[in-house]
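Shown here is one chain on its own, the form predicted on its own, set out as structure tokens.
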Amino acid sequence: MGRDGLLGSFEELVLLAVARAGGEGYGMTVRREIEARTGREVTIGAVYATLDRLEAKGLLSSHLTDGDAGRGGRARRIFRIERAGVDALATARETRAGLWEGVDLADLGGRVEGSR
């Protein structure tokens, strides 16, 4: 989040896959609900990286699966979305929905071209 308390846009992007993963997630099923969804490749680096700050803000937690033997014995890390992290999102929905207000972009479509 910046400081005037909203998300970035890859911020909301991971909290949302967070929760359409039903709440819970780790990194490489937030990845590929994001790519699925917007057909733009991440890299698995910036979501950790993403979910690592999220958790430091406190809009989600984290714990780690026993090991497990699919993996090798090795632990998952599971991201769950905090009481902050839906306020966040509801903010950032809220945001985006009262600025879209009144915006009609057939209106706008003529002007872009020729406005210089």
Given for the second form:
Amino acid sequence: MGRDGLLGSFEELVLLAVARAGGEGYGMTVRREIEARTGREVTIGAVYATLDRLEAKGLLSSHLTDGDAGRGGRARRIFRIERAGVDALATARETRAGLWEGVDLADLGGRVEGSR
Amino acid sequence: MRTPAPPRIARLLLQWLLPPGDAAAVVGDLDEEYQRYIRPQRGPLGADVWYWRQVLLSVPNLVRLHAFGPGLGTEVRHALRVMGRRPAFTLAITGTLGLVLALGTGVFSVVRTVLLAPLPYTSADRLVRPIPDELFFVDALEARAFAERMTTLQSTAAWSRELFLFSDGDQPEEVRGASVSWNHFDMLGARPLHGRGFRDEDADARDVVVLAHGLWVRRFGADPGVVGRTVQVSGRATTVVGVMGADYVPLEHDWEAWSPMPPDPEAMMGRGMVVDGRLRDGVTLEQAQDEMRRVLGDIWIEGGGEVSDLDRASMRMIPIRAWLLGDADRILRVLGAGVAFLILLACANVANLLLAHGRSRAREFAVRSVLGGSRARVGRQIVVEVLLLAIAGGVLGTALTASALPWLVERLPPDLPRVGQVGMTPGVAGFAAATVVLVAFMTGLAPVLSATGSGLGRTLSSGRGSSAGRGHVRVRSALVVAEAALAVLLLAGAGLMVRTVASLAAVDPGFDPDGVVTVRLSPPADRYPSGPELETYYGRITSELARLPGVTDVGAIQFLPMTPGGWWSTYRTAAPEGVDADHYTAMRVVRQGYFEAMRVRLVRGRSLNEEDFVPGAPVRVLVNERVAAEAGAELLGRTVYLGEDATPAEVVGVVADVRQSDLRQAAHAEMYVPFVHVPWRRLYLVTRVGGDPSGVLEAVRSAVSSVDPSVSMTGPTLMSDVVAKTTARARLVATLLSLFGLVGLTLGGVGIYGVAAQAVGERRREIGIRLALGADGPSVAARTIREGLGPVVLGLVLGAAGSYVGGGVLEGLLFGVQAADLAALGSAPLVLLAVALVALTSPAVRAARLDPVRSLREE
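What does the same protein look like in the form predicted in complex with the partner chain, given that the last one was the form predicted on its own?
What follows is the entire complex, opening with the chain shown before.
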């Protein structure tokens, strides 16, 4: 989240990935979700650092659960989206929607969804 | 069934990078994905690559996280406190790393500039030089044949060495350079910094010159406006058309000016030329060499000669790069290997110190574990400490490099290409930084594993009590083995080179350079057009020099020993119509007093005397022993016939062989002719002084310029310096390898001492029991020494074997000593053994003097 309270674009992706997973996720699911949706390689370090930052901002909270055999018995850190996080996503969507209003990409000679 | 494990080192790295509380969760995430999704999809190798990528690409994020997080700052502060508490320990490590990093960076900066940086030519690896025989010059006919008949070469360009006299302004200056084919720079693909290279039409008028950067700066104040200006060069009005850049590498290291060669090769008849060519695409060096042997053979046969298989075999095509670098390649490889060994040795040493340090901190780490510090956290603490130490060493090393580089550059052979450009560049700094990281990794690995008690570490810290840390000692002993082996390698290399330098110093060059001052003079042709004027000029200078206090003899020669240049002639030992074959000899033009000033020994007959040097005297010459031996008949008192016109000359004496090109090469056939018969324009004056000759250098300079200040002068120089220059390479390698060897020996000694001292410290109880049970002091001391020597001897054997096998890399640099020289290779292990014994003395004595009662009560 920038100084103006807006989400950074990667922060927004991470937060959305948690939201898509029913408001609860951990590092691996978030990483896979973003990679699957954007098609770009995302590192666990970047995801983790962002989750950590979002928690520090109060947009997420986290708790440790017991691990299982698939991960060598290591604990999972589950992140849950907080009220403030939901608000931040809503603000982000509204801001974007406001900006999109009246923009017609076809007029600008761009690629329009559905056209080939 | 075991679950497939992700790469261990990657996971360890990730663990270190993460804040302790979160490491498990993140590593768990990555492991889970690896096992559940990635490995089934991509297979073992693909999955490992994915894991490594994830970890490595995560580094920047995690490091940034730390920089703002609470963890790292605390650890750095703690590390600084620990380092400050043990200044000697910190200083030893920082100093060791600083020293070897400085040496490594220094050598690397030279290697990078001289060897690694691409030559400033287009596709430099396609440039080749045909070498007809060991003299390597071609004549005009051969040069033309290369240009016209070689289909494997896309273009060729010839050059011939040239001396230019720049005479504008107060100080005339003689400049070495070359006459080149007009397409010389085009063929090389080199562009001038200012102005242009040569064009087709320049070859006809030949009134243009291109300047090297150094000459441009020195003589023209780096003024770009000099392009287009007309200057006096060798008595002709000449237009400067171009200036080469500072990074340009001339084909011979001392060229500073280029002028175009006449287009007609016949105009170059009688001058030694070299032809360079560019390989056509798809043609190999071997194909070009085969064609060259064919073409050159044809030329020789067309000229009525014969071509033997031996002749053909000696015709070679070599890459220009190899020619330019000469044996620099080998020298720098040897130095690079030496310094790499030294860095490894230092790493082993520092790892050893850190392990010892870690042992003594076992209590601290245990307390921290109890207080909730995880193993990973302890590991991270050590990594931070090692990194800080390495960085401190790197900073010290960089500072040392900056001050040591000028020292090193000064000792480098001056004919290495681009030696003047060696310095601290971003690339060198990058190398230093990378080395710091590598060193930190290598030195930190063992202590971290040991302290975190994972894997190998478990063995390290296994067992307590009397046999405390057997595994730990084993690792430290392995490090001592490595140290000893590396030190022996360095010492053996140093030994071989020192013996080489000693052999070179023992060579009798055939003259005595000590006490001789030499200066080279080039009287200009416009004021000294011919023999009588030159005789007057040199005669006046000779009497001026003879008047100086302390001067005993003054003479002169056209090609001084140990300097380039040559003039060859054929001679016959019977009249021209005779049947005997031509002989070949170098001709040396001398002025009276040369043999006395240089102390060239007369073997038979008489020396040249005053009467032989007066105009109109019959031609009387001296020959050296090689000529006397090759002639096949007694030459003393005989008349020989010189050159094409068969000038008769009487041989009045035989003098000792003088090594002309350098100390390694045996003397050529040489014949000495008095100046009066061949009034050579440019001479080296030689002045012998009783006492220290360096005191008269200035006096010689002013005596020479008092006769005619406008004559360009090179020197004066001490003859001993001229000789020393020819052994500069061997001495450089010997000096640096000795330095590496000495540092290696010291580090090895410290390592051996450290392990033994700690072993004694940790086994006080055991030793105490043995003493209490009746063992006497000497036997305890002997046992300590024996155990300390074990790994050293193993290292010695490995090092000696390595030096025997690897001595070949020095081949070509050695002189008067075999690569498998027993004295050099055998003494290296002995020296180290002696040092090891000294290093073990103090721990052994301490063990012997242990008070059994006290040591037992301590536990």
